[in-house]
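Only one chain comes next, encoded as structure tokens, the form predicted on its own.
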Amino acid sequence: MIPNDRYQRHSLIDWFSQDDVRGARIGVVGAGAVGNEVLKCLALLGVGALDIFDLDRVEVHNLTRSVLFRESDIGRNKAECAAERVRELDPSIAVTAHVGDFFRVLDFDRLQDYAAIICCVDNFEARIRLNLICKLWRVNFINTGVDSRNAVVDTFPFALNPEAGCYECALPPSVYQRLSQRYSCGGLKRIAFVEKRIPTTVITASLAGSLAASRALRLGPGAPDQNAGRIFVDSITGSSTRTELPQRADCPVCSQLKAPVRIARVDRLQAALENLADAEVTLPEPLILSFKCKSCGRGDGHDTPLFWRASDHDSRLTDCAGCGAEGAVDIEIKDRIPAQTLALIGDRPLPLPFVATGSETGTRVFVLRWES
């Protein structure tokens, strides 16, 4: 029973379940401005266990946006800082901070825990790991966007309806085309390449903040709107606007993983993969198979795929480091390949944490041991 003291006020509410919501697990990933915003928004609500994910640290311009962060948190880990100021706000909530990349440091053992996933990050990368984390281990996703003027929330209740479409299906093509300015032809992060910041304000980001952990929190059993939608919000005018987000046929991610999702743990990826020859494994990022200098021949990974996480490398390893021949290297990057090329990892780890095969009568994913 919740004690009657703290929430008193939120039991003379008829829509709201204070004990629904301290029952409740969820996850935040970017504990920068709107992830402030939703941390503090779900605190104050009393929700029961809040698993904070950030990599980077609390610089000055944070202070202008981000409640939860004062003067002297500058150079500490954002995720640290916002779990200590959710314990203030209230000791009884269960607040984890994780520090590093979400996708090294999210426990899959615990993802279907959570009563949804928010994410509160500024770039397209995370965005659509998030989202094939959470469409295949079927848990609620909510994403955020806010630019000087406007927040944009969106829902994609996958636990209850792993049909409905997904952030990649919402994606237009100017994404996937912003996206490669980044990478060199090869796949490979460009070093000059300096990203656009979009300015932001705490206006936009206390909207988009308690939209999204509303929109979470009404995501339980029973729930009526059970479809991907969009909110949209323009500060300035105050205009909002409610839009569906169906699933796409030819959404890289619904068009070739199909429900039912069956996940199963394994030791050795390799004899998991036996009787899958002929099927093409999707991987939830891209990996380096393998490289070779068009100019003296140098090279590595033809005979035995290399299996080398792409974002640990980047647009240098296309210069030759026998020859010294300058863009010379050409490199195989995949985030699909085939079963048979993927088994010859033999014993080896595979750089991450899952791989998913699917087909029409459904998906298989394979949870792999392995070290960060």
Given for the second form:
Amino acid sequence: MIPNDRYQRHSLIDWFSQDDVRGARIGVVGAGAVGNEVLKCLALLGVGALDIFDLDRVEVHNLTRSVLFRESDIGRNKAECAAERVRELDPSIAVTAHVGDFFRVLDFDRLQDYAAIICCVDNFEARIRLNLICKLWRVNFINTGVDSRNAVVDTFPFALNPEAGCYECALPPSVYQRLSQRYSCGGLKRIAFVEKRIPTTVITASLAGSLAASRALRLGPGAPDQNAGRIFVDSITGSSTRTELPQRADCPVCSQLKAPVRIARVDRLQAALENLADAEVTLPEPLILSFKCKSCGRGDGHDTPLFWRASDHDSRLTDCAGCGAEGAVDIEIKDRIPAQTLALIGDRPLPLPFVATGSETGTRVFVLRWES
Amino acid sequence: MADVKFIVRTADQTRKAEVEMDRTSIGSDIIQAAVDNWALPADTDYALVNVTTGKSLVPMQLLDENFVKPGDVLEVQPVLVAGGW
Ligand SMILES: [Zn+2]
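Take the protein just shown as the form predicted on its own and give its structure as the form predicted together with its partner chain.
Now the complete complex, all chains and molecules, led by this one.
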């Protein structure tokens, strides 16, 4: 095969620039049903580079919606498996599999290399975290979602327009109420909570995947639309709506972390926090600061905060390890804390990749060296 | 404050009604009314878009003239959360 002939049909399309597509590096977070379709499209289009993030393994029921997976792949990591298939589709694509939670394995120094990051996950928490990262680093963010009938693709062109509405601007309050039900009163994941899972088919996944791939490749300089927008498609009737997603004044992200954003890598967080006085610091993930048993008084973290990642614990932490009283332990969990409190971290490592602090004049992001 | 008359429909367009609401109502009120009156699944989250103007309505948005004009069509869309599973 003559490699140059591979894209010959594309070259006949007057508005299609193979060079632009080849020049793009795209991050795909989640290699499930929608992720498979996104990767299939980007691979066949001949994109330059793909970074695929997933922590899950292929299961037998994925095979009805995952064009890149085979029965012999059951048990393999989805990102690695998808990366291998992308290489088969087009060996000239620089594809890398990142195994693990994207939050732990993202290279924060290379985020701005991405033409876009496409979010193909199945929960609100991951979308909220990825939105925050893309907003702060000014990386174009494409969110996807499906159910058994509909597909949605949201475009947040943060690289073009830092004032564009963000994913949380468009999130109804009922989502936060639903998220809080998933957690016990202290903010820890409920051990017995069974999450509702929404079944889907490849029809909606492929609609979302192809639209997301198309949007991701059309956000270069001079893109006609610099506002955030949502495409909603009904796969049964074929009807679709396209709406603008404006910035919301009380958005928890946009109201706190305003542009311009200055990003600095810091070795010692304590030193970086010194001149911030009483500024509030936004943590990208909630941390446990302290706990105390109402029954026996056993506790920790009241003099020096613990700074434990809440996601490493669940509601069993509310059962006292001292006196055995069930649900008696009060736990202090925060995702925003004063700079002075955070400065009590001293020389201990903070279990987060970054923290941010915003004011009316802009936002500062401190990227930390950390061990996941 | 004056009332405004507009159309509300579901995303699949099987439900559609002309409604009249006070301009001091907010987007969430319309969603709640649609969920209640049409028995939409209560375990789903919904967003509201004005398909006539092509703008989404944020939850606390008042139905003032800038966002809803008489006769506009407002669509209640489910917030889609699946993707990887
Ligand atoms: Zn926002």
